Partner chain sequence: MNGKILVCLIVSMALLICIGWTHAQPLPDYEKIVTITLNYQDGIYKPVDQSIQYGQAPNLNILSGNLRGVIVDNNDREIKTFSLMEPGIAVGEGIQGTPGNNPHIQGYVERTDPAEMVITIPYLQNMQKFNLYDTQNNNLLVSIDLSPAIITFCAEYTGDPDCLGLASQSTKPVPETRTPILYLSVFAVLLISGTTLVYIFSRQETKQDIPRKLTILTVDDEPTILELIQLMLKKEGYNTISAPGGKECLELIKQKKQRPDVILLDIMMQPMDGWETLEHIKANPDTKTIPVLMLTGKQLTAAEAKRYHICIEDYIMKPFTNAQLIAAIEHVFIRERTIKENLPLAKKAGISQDIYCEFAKLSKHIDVNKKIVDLLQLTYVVDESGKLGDAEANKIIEQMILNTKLNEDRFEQMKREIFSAFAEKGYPVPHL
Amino acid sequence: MCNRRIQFQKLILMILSRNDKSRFNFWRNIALIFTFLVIICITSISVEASTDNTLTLFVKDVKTGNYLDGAMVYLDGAFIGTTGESNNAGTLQLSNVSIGVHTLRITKEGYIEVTKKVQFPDTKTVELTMNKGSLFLLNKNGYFPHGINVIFIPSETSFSCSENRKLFDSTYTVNENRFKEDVVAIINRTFLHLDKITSPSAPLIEDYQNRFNFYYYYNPAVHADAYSGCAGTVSDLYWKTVTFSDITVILYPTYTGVYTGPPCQPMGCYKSMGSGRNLMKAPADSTYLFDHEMGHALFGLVDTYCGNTYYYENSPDPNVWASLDKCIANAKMNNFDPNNCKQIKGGSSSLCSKPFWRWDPSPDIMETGYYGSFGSAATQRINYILSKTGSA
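Using the sequence just given, produce the structure of the chain by itself, in the form predicted together with the partner chain.
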């Protein structure tokens, strides 16, 4: 590099110091230098111009190897276009890509989103593969914006209270159709059956059946465990993929034997681990128990039986109150009979008594779990939750 510069300087000095220092020669030398500089400029410009700033992207289905059209491509968060826009299947050319590291994000309905970092121009061609997603919408009338997202996931375990042990149950994990059929049946018997099991004194929102988005999640490598902890567990992969769940239901086929209390595990359970992480489990063959857990997990209803459970005043539109006065005031406000307010006590033990009051008459699903219906206070709360859907 240094040698070249010295030679160049020598050349200029040689040109300038020639013996014939006539004006003509002077201008000729200047012209020579100018021409020389112009050639260098043109060369560098043409080299710059010939630098290709296009990134070519190919998108394929990982299983079939087929090119995927219609995949949406984002570069550093900005939407660029969709694959297959030109004549080339599964391909998109991204022009005017600046030098540096870029993040490509590819999305396509039914597929799991892919992101990839690309060092440009070291990488000018990128081939990305996409995996099909594991989430399937069950709505007959399509997706309902801002509806309640209910996602069912199969459990690979069940429980035998007779033997007091967890059972590995492959009913759902080897048979997706069986799982889907059971999910559809339970949806029809519970969520879409609400008008039959709620109080006619507080009629439900007319189009309540269209305020849900029902999905099932089926990934042969990722099953839930209904009997790991009270409410069961689902994998981290599930939570990472399904970020919008309002209620995740771990469904298992059946509970063996009759529940006799601890050390047997409960048949149904609900647990909240934050927004988007509301988890409940229930057997597919106990509709009322399913309704009861749904009452907790989705509608925030509190148990009205007396026992080892969790009480709080679930405002607004509670179904239990922290004092008799509050219960009476609420009943009066809603034109219910305040004389129906009674303390939560009794149940299986005459000694049981809790500092909470209820209004709904028996048989109440939140009291029994095996028969009855949701009372007027509970139905008001259900209506409150339903009314919150459908708007951003």
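So that the term is clear: the rigid core is the largest set of C-alpha atoms that superpose within 1.5 Å between two forms. Positions refer to the first chain, counted from 1. A quick note: this is a predicted structure, and the numbers were derived from the prediction, not measured. First, how it differs from the form predicted on its own.
- In this comparison between the two forms, the chain bends at a hinge between two rigid parts; from Arg277, Val184, Gly133, Val174, that hinge is at Gly133.
- Domain rotation between the two forms, with the chain taken as two rigid parts and C-alpha atoms superposed, amounts to 45 degrees for the smaller part.
For comparison with the form predicted together with the partner chain, kindly provide the form predicted on its own.
Chain alone follows, minus partners and molecules.
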């Protein structure tokens, strides 16, 4: 029981090897054996009682001081558990911790991860605080490694077309919950609703909804300006934090008045500023306009209205062609009616005419921006882009 069998046996052999047969020495030796045994047992029990290999961890919010449940804890790179599992708020007990220096890593959605070196058993209780982060994943089914990364950032400005001036709007900048609610709503009405506004003749990839990673960015010190430039601007601090976006969406609550063209600033706009720096702006209350700008920003669709915009043949799977012959050939190849190939004309001026052709009939959302749907040609293009992504 005392785990000292070897030492005890050695002592017995040593005593019995003596050629001392006197009664006094015999009982003295027995007493020595008993005393030695008691000392060993007491020492062993004391050591065992003092060996506690449990490390207790407490995790709190650095600003509020509240305990944080659901924080994921890693010890030396291995996942150990999450805080709050034992019904003790923000707490996790790590058992069987070996003597020595260990590395604790704590992660929690919406917070900046924390790492700390711990000398055990010198330190048996650790309290860590976590700062809220700026980037929040909104996916219900988790992160998709090969998904399209879409990040929303709130604008502190809107626009009044009736006054032809930029307006400061604090709707989002002082209310994170309102911003998050509007972001979730627009995601559900647009990205996750694509099968309802695309052509049934070219069905979307079955798991298309799982090919996006949606985030919102919220930092009280960093806001976007939807009306500084066509597609708006964000600060350099944002770009230093968000280095992986496929598209950054500047969302503002609403556009004041009705846009009827210059000199008013546009309600929505998309602009590419290089890899990882694609910007799109749109109001949260205009679903069709959002779909139109999303068509540009993520799927490379070209406007099919006649006006002051940019035209090109967006191969492969174009929705605009540089000649009538190309439009007809593509229509025949895809079993479309070649008679639907029409030159891009009209618009606000009957004299407007462009040397490009479209196939998708009206109401085409890339033509109107305020109603309609994506036609067969546009849907094929959307499917092409989605096929280059993945949910795993």
